[in-house]
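Only one chain is included here, represented as structure tokens and corresponding to the form predicted on its own.
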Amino acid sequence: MGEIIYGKEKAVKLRENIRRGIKKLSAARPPGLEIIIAGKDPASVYYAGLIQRAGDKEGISVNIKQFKKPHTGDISKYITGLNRNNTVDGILVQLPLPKNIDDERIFDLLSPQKDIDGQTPLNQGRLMTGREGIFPATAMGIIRILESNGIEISGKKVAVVGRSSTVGLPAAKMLLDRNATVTICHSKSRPLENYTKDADIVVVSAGRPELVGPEHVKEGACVIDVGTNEVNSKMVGDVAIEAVLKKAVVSPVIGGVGALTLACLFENTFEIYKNHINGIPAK
């Protein structure tokens, strides 16, 4: 039987450091974080509320703006105002955006200096070219959960299942930067086990319930589940946890990377806030 690894302990430590850092600055205002929701997606509304409640505990002022009938022009105008607002340090646009929204226009407009989830072209380019920047929180959480649980990355074979700009691609680049040999898999990578079976680490973020089973992983591998799917009113991941645990170490979607994603969003917000308070110009 394999071991379950969690991210909560590391997340708690990160958030404690952020809380202490905010208090230490003793600034005239708290860090300001703005969350934009386009539409009525229940998962987006729930997640935004979770961030807001957690932010209150850490001393971060979180405001939620929901566009129930979203239009690209309305959201663009609102983001332009946030870019100019000196009390707003971080902006998070909840994904996925509705099909009628021009996401390229939204992220082209969003200030890279306030983009706390690393989705603007500049921040994505900085990641891909190995420069400093603000990087996607979930991908950062994947690295943190591996490192905090003593999972060696350097020299290991890694299979990343999923190629989104928020998780798959940035996670692959961060793993590559830590000297892993990385294979990126997607819907056309068939059969999937041909690409995952030899991997020491398997990161799964495809949005397909229990896509990865024991036949996809080797004995002793480490499997990081980042998939979120609602099945019969329950949240399940992309990994068949109980079956895969018989062969591998597993980080489940519940209690795994999610807690670290939230902590990394706050960490990004705090770093931007600290620069604003100290008058450090944006790079």
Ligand code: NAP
Contents of the next structure:
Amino acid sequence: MGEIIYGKEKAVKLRENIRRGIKKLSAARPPGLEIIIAGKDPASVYYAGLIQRAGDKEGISVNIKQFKKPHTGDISKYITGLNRNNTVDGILVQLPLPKNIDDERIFDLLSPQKDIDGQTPLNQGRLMTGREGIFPATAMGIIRILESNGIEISGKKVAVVGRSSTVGLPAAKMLLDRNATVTICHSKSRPLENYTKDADIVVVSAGRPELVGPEHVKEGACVIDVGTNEVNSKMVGDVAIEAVLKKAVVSPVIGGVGALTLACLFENTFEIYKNHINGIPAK
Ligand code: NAP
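How about the form predicted in complex with the named molecule, since we already have the form predicted on its own?
Now the full complex is given, and it begins with the chain already shown.
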């Protein structure tokens, strides 16, 4: 029987450090984080509210701007203003964007220095070429959950299910950078178990309820469930947790990567804020 590993404890520590750091700087203004929601996606609205409430606790001023009838031009204009606004340290554009929005234009425009979820071409390129930058918070959370629970990455076989720019792809690169041998799976990787069942670590971020069952994982593997799916008003992960726990260590969707994602988002915001307050020019 495997054990459950959580991200909450590490997230609490990270957030305590951020809170202390903000207090210590005792600057004239708090860190400013702006969240842009294009459309009415309930999950985006819920998540933005959650970030705002959590930000309040840490002393981060979070403003939510929702474009209920979004147009690329309006959002672009708004982002241009935020890029120039010295009280805004971080900008988060909630994904996925509606189909009518030109996401390339949005992320080409967003200042890479305020891009707290590492979605601009510059920050994505920096990650892929092994340079310093601001990187996607969920991918950072995946690494943190493994490291804080003492799961060895170097030399291990890892299967990452999902190849999005926010989770799968950056997580795969971060794991590769830590000397894992990584297989990236997607919707055409069939049958999925052919790619996952030999892996020491399986990261699942597909957004498909209980996609991964015991047949997909080997005995003693570590499985990180990133997926969040609402099924009959209940939060369900991408991993059939009860069954998979019989043979593997599992990080569940509740209390797992999510808590660390939020902490890493605040960490990215705080790092930018520190530089702004101390007058350190952005790279
Ligand atoms: P996304 O952009 O929709 O990407 C999903 C990925 O999964 C795609 O690469 C897709 O393949 C792949 N996929 C879909 N069905 C598959 C299948 N049957 N077998 C193998 N791969 C499959 O989603 P995302 O933004 O990465 O998010 C994924 C999930 O993580 C969602 O449930 C989201 O809510 C959750 N999430 C959680 C957190 C957290 O903090 N816990 C943070 C971010 C996201 P193709 O590329 O071939 O389409």
